[in-house]
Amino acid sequence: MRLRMAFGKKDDAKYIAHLDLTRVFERALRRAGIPMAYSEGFNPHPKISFGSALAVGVEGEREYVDLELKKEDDEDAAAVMSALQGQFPPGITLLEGRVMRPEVKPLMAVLNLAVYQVRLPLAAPLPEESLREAILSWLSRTQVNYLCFSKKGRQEKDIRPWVEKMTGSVQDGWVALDLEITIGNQGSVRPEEVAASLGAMENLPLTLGEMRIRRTGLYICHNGRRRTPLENSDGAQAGGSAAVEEGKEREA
């Protein structure tokens, strides 16, 4: 049985490492008693797998796994998903589930954009339409190069191929970012990454420290028609959906 579910991942989760989260799922499978099916090979591991990884720090409004078990195809999703909610610590609720098809692509091999809200609080005042005209200005460029941080050193890249879209306003002495980002094997840009290369571009007072982020989906793009991983048309098997209200309850 291949599982695929939505879950959301907040409050004191968010700090939870993407590393750590294979090991609090297979821990809750564990103890709600769910035969896992594993890998061939010297070292077996549970075949469970993500989509895009989470910064640690950043909630997921909606986030997906793959689980695949050794239980029948035709068993209730919902009744696995209602067993395993209890398990998980506060923060990880199980939204949606589907048994998907053999034939189905993994998430990490079609996922392509990621959405996110980012908040930042002003420094100084700002109005809202010299926000407008600074995001206009950014996305207006062909080339935006932003110095990173990674094991390989500081490096400069170019962040504006993986930025679909960006808007913003101001509310209440912060600005609140809507991205658009690519995602996919050829790389991506993180949020924080976008914010700070605005801020700095064009002279806008953010304080970068206490930026806060959300993201509130992932999907997959084709042909301009956007759709979610658990959708009939990806290859899951109709009847199977289901909210958990355990989950509800319990994040309340």
Given for the second form:
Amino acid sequence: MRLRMAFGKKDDAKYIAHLDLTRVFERALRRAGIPMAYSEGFNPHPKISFGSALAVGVEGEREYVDLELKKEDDEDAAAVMSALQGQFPPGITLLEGRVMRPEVKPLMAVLNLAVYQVRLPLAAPLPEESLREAILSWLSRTQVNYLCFSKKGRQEKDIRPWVEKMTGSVQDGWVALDLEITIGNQGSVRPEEVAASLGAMENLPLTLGEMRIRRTGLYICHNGRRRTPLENSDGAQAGGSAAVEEGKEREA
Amino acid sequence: MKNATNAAREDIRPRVERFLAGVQKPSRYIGNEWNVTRKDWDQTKVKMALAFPDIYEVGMSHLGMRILYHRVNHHPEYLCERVFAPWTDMEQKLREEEIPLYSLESFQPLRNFDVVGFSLQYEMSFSNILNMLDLAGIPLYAAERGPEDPWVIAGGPCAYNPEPLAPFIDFFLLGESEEQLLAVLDLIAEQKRQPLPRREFLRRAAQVQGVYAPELYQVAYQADGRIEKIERADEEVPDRIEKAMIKDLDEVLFPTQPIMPYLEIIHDRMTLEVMRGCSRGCRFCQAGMVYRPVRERSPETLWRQMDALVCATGYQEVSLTSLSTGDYSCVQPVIRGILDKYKDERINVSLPSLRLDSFGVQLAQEVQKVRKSGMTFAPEAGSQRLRNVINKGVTEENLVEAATAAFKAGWSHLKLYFMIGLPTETREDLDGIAALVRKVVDIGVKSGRRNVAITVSTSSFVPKSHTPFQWEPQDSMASLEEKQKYLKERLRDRRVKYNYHDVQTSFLEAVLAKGDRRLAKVLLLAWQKGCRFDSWSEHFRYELWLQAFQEAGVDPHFYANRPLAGDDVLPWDHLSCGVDKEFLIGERDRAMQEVTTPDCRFGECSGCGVCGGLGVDIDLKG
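Same protein, different condition: the form predicted on its own was shown, now please give the form predicted in complex with the partner chain.
Complete assembly follows, chain above in first position.
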């Protein structure tokens, strides 16, 4: 059985590194007594795959994971989820799940849009109007070079193509940015890089050291239409075990 | 009065969270793992911080930490929380932001606890103890601490010679602490109700088996630097402190709901402790002396603990630990029981420290379905003569037999551990290492294995207290380096990889292992100059240690490289693990005569003195 679930990764759980999250799921499944399917080969490992890696310290409101379980009965989805939820450390909350047909493409291959909310304190007062203008000015650029330091050393990359949308507001000395960023195997840009670039290019008094980032959603975007990996291609929401049969029919 | 309240914890947490995402591996510093114990700070009578002077991944792998954490928290009125040495990036942040070192469970500053208890696993972690106390804002010297400060205590193998730490620690706990520590916490609870003067309290604490308060003992020195005498400063405390120990391993609490770390730790698996103690009697080995006698845990207890561990952890691997698991009399039935019961769960068994013989290979074969890792053997010395000197009861035939069996069973990668610089070692013994390695390579090639790979590791002999070799000098650094070079030349083969330990680290380890109270000043100076994480090669700063020795006017070679006489007063003469000094002298003499002493489990009593003296006996279950 292939179970796709949406979950939140918040509070202390935001400090769990992406590679460690697989272990957290694996151990929770084992404690819950839910039999996992294993990969073939020399060193078999359970088939747990996440949609998109979340950086350490970033909260995820709605992340996605696919589990391959050694269970035949598709009606078990709700029972699996409630058994599993009882075995998670604080901060990890299962939100919704659905049994997927085996031929459905993996999350990693289909998710192509991430939505972030970035909050950062202002070092000096800033009228909201100025923030809006700055964002428009940044977005109007055809190319935005950003200097990053990676293992390969100093590297300049154009980050503009990855930013689909950016809006912002000012409240109580904090700036809130809403970002929509293209993700996938072609590469991407990190939300903190966009915020840093905005501050530098448009001369905004942003304090980068205390940035708080939340990823509010991950989507599959096609021809201007957007859906979650738990929705069918026609946009209908399917959730819980009752929706499972219906979903199968439509995809067939 | 400790009146730390929720205010303190609410203060630290948000301040840490402001930068935590920017440090390496932040889940080291956040707590809140699965199976963590959270107790109400205000409702518990005694609050203890269990402190491990190394990073989270190392400390969390240590069984003793787990045992004591659960033992203390098992008591309804006592609370135990954890703290580890912050890695250097985190230390820098804590210092910049002026945040005191805090416990992982409730983010309480360490100084709000009644007791801070350090685990002493290796000498090279000593500088981290000072660093952690300093980060906590606790005065380093016991003499500078007042009634407002926590009791700073310490236990673990290095407590058998804790003298370099003497002025920093209020009292040490010798031996196995499960019962002893609770007795100490009872006294601290009493002390909070009705405070006694410090000296009075220490005198009471010293009545608990294995408790050693250094300030109740005075050391006098001779003009040449040797110790003249060690005397108690108080009539009411014992002349010699005898270790505490657990008589029956089936009767003692064992943690079956261990904390599940988020990040991968060094030993990231379930642990079953099958026995304590080892009576093989290797003459260099401190653990083999101080954990005597051998006491086994029954298979029934182990299986019961296993069931609980599987349910509580979700781990897929269990390690059967002890000093020499192949010697556990019920090892085969225990392994079979586990493998049979948990076939469907795909649970693996790992066996550290197997004996070098075909039985060891047979056991390894039973538990290892996929031959993923190498097989490790520890002949320790290259010639039969030298193996007799160190009482490592293995022969070349054992190794040949074991290597043949291992290659036949499908292993192609073997690891061989040796020691260099052992007492009486000559060129022939080094040549013996090279010859033995060549022999193993040949066996591998003849067995038809492709990709035969042999990793040879040498460590440098470090004389340790409470062993027959405690009187022996360490080989000089120049000589050890020359021997490493000699071996490197003789082990040149594309199938052989040779690793060796840094001699400066081994030298400092010897200095601290055989050190006395005069080293405390050196330790303080070295820490002030920036030494910490000395067991991490990227942080070990030998030149700073040398400066510290020079400034303190202490000659490190006096400790590491000077042979001691049988009638010399040793810095640890007042501390006893139950093994008689006469036995150790006898063993040293037998070593020089190249005579072995058999394991008392299988033959006659060798008269080490433990069984009679401590009211404990060998306890075998098979």
